[in-house]
Amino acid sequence: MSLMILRAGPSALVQDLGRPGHASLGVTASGAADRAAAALALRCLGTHPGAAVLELLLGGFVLMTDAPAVVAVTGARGLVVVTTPSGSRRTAATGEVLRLDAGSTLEIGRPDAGVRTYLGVRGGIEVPRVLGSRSRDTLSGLGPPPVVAGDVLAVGDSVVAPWADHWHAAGGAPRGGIGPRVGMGSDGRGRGPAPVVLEVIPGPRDDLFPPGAWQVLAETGHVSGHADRVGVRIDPARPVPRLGGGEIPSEGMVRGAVQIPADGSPVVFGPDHPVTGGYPVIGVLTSRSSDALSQLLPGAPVSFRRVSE
C-alpha cells in the first residue's frame, strides 16, 4: 500500500520518536515538534509508537490512496474531508480514525486552533532510517527530505493492536492544537486571548538570573516571528535580566531549554536545535509545555511558570 501526495501545503515532513543518543556526533535529537499528538495517532491505529507520521504545517494537504487505509488525523484542530472514488464527499475533523477506500482522496485544511496536524496511517510511513530514526531534521538536513506534491510514500507493517474503531475527538479529545483562550473580566466583558502558560524547571543556568528574572517571565509576553522547528523566540513584557552580559562556554541543549540571550528575549530550543549555545539557560520547558509552544502561532500570547519538576 502506499500514499500519493496530490498537495503537501507549506510544509510536510516524516517524524518519529526522533535519533537521540547522538549528541557526540553532532546531531540532534529531532522527532515530531508535538510528541503527544503524533503519539496519539499512532495509539489510536494500533501502531508502533516508533513508527513514523507526517507533521502538516497548517495543513492545505491532499492524499491519496491505492489500496484501503485506515488513518488518524490528530494535532492542530480543523477540517479534514475524505472522496471516495465515485465523488462522494464526508466531512471530518481533527481526532477521527478515518478508514479510506482504494483510490479516496484525504484532505487536511488549515487549521483554526494550532498550526501543527498529525496524518497517522496504520502501520507507519516506511522511508529508510537514518541514524535509527526516519525523523526530518531541518537544521542538518538528516533524514527524509520533505514530502513534495507527487512523492508516493510506502506504508510498513508496524502494526501491534487492533485500531480503535469509530473513535473520535468525543470519545477522548486529542492534545495539541492548544491555543489562547479568550480571557473573562470580572465585569463579564472579553479580555483577549488569555496567555498559554508554559511550565519551566529551573537549571541548570538559573544561578546567573537576579530573582527578577522569573518576575518577567511570568509577565505576558508574545511568540514572536522568529519560530519554527529549529526555537522560538519570545518578545518578552521586558527584557529578562542576567547577572552578567557575556557568554559562557557553549554546553549541550536540550528541547525546551530556555536560552537568555544578552538583549533579553528568550529563545526556546525546539526538536532540531542546535547541540551548543553561548548564553545560560534559565531553565527547560516541561514536555507538556513544550509540546504546547509548537502549536503557537506568532503573535500568541504566553507566559512562563517556574515548577519544581
Contents of the next structure:
Amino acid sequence: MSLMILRAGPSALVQDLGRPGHASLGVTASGAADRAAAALALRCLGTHPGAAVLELLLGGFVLMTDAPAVVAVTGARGLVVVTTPSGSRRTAATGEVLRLDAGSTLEIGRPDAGVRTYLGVRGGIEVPRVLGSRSRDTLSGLGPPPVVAGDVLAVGDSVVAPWADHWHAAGGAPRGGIGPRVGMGSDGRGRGPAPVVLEVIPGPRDDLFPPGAWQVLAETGHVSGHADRVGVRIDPARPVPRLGGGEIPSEGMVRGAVQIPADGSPVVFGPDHPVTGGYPVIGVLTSRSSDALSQLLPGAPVSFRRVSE
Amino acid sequence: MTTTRIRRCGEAALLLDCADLAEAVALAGRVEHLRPEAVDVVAAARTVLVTARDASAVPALRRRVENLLAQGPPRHPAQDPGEVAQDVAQEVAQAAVREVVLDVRYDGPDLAAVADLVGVSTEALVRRHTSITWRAAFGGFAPGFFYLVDERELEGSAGVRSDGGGGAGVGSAGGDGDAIEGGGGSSGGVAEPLPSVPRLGSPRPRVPAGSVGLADRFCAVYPGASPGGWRLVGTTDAVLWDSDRPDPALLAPGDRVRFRAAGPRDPTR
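Following the display of the form predicted alone, present the structure of the form predicted in complex with its partner chain.
What follows is the entire complex, opening with the chain shown before.
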C-alpha cells in the first residue's frame, strides 16, 4: 500500500519519536513537535508508538491512496475532506479515524486552531531510518527529506492492536493548549484571547536571574515570527532581566529550554534545537507545554508559569 | 571529593556543573557507562548534560550519578595498592582510545592571519598544528562536528597522569601514528601549545565542508557546509559525517586526532 501526495502544503515532514541517544555526536533528538498529538494518532490506529506519521504545517495537504487504508488526523483542528473514487465527498474533522477506499483522496485544510496537524496511517509511514529514526531533523538535514507533491510514501506493517473503529474525539472538544482561545481576562473585563500558559521548571541557570525575571515571564508576551522546529522566540512584555550580562560557555540543552539572550527575549528550544546553546536557561518547559507551544501561531499570547515540578 | 554540582534541567535531564573542561570531559566518559539509563550524555566546556528516558527515570539516574561522583574524580593517582587495580583499568581504557589521522592541505583563508596572531611563520604554524595531539572533547554544533582540544589541556586539573609519558608528544600508539612527523624535529618531540584564537568578528555565511578551523582554544573540522566564525587554516578530504556509514561520525568523544600536512592537492585523487 502506498500514499501518493498530490499537494504537500507549506511543510510536510515525516516524524516519529525522534533519535535520542546520539547527542554526543552532535545529533539532536528531533521527533514530532506535538508529541501528544502524534502519539494519539498512532494509538487510535493500533499502530506501534515508534512508527512514523506526517507532521503538516498549516494544512493545504492532499493525498490519494492506492489501496484501502485507515488513517487518523490529530493535532491542529480543522476541516478534513474525504472524496471517494466515485466522487462522493464526506467532511470530517481533526480527531477522527477514517477509512479510505482504494483511490480515495484525503484533504486536510488550513487549521482553525493550532498549526501542526498529524496524519497517521495504520501500519505507519515506511521510509528508511537514519540512526534508528524516521524523523526529519530540519536543523541538520538528517532523516527523510520534506515530503513534496508527487512523492509516493509506502505504508508499513507496524500494527500492534486493533484500530479504534468509529473513534473520534468526543464532541470535537479541543485539547488543552491549542491555539489562542477567546476568553475573559482575570479581571473579568478583557475580551482578547487568553494567553496560553506555559509551565516552566526552574533551572539549570535560574541562579543567573533576579527574582524579577519570573515576574516578567509571568506577564503576557507573544509568539514572534521567529518560530519553527528549531526554536520559538517570544516577544516578552518587557525584556527579561539577567544578573550578569555575558554569555556562558555553551552547554548541552534539551527541548523546551527557555534561553534568555542578552536582549531579554526568551527563545524556547524546539525538537530540532542545537545540541548545545550559549545563553543561560532560566527554566525548561514541561513536555506538555512544549507540545502546546508547537501549536501556536506568531502573535499568539503566551505567559510562563513557574512550577516546582 | 568533587567540585561537580547537579542541576535540574527540566522533567527528564540533569546538568552536571564542572570546574573546567578537563573535569567535564573526564566525567562525561564515566557517565557514558551509565547508559542505557543515561540516554544522552553531552559534554561541553564546563558541563555534562545527562538525559533520562522520561521524568520517572530521573530519580534513579540521579542516584547513579551521585554514586559515581562519590567515587571521586577519575585518573586519580594511585595512593595505595588498593587503588592499583582501578589504575590498571584506566590504563586499559586509555589504550583503547582510537587515534585518527586527518590529512590536511594548509590552504585556509585565515592561515597567514593566524600565524601572525601566534607570531610565527605559516610553516611553523603548520608544524605546530600537526605536532599537537588533539582530543575530541565534545560534539555539538552539527552532526559530526567535534571540538578538538590539545590533549595536555585535559590533563591540567585532573591530577598527575601515569600513562608512561606517551601523552602529548609523538604518537606512540603504533599503527597510523608512526607515519607522523613529530614537530619537525625542532622541539625535541614536544609541541608548543597554540594560544587562544579569537573567532571572526563576523561569521562567514558559508564555510565549505572539510574546512579545518581554530577558535578559542579549540580546533574543529566542519562536517558539512554551514555558516561559521572559526578561523580557517586548511582543508581535509576526510568525510566527517556520512549518514550511510554504519558509524556516520568519523570521530567520537575521546578520540585522539592528529593532523598531517598533505601538501597541495593529492594528484592521485
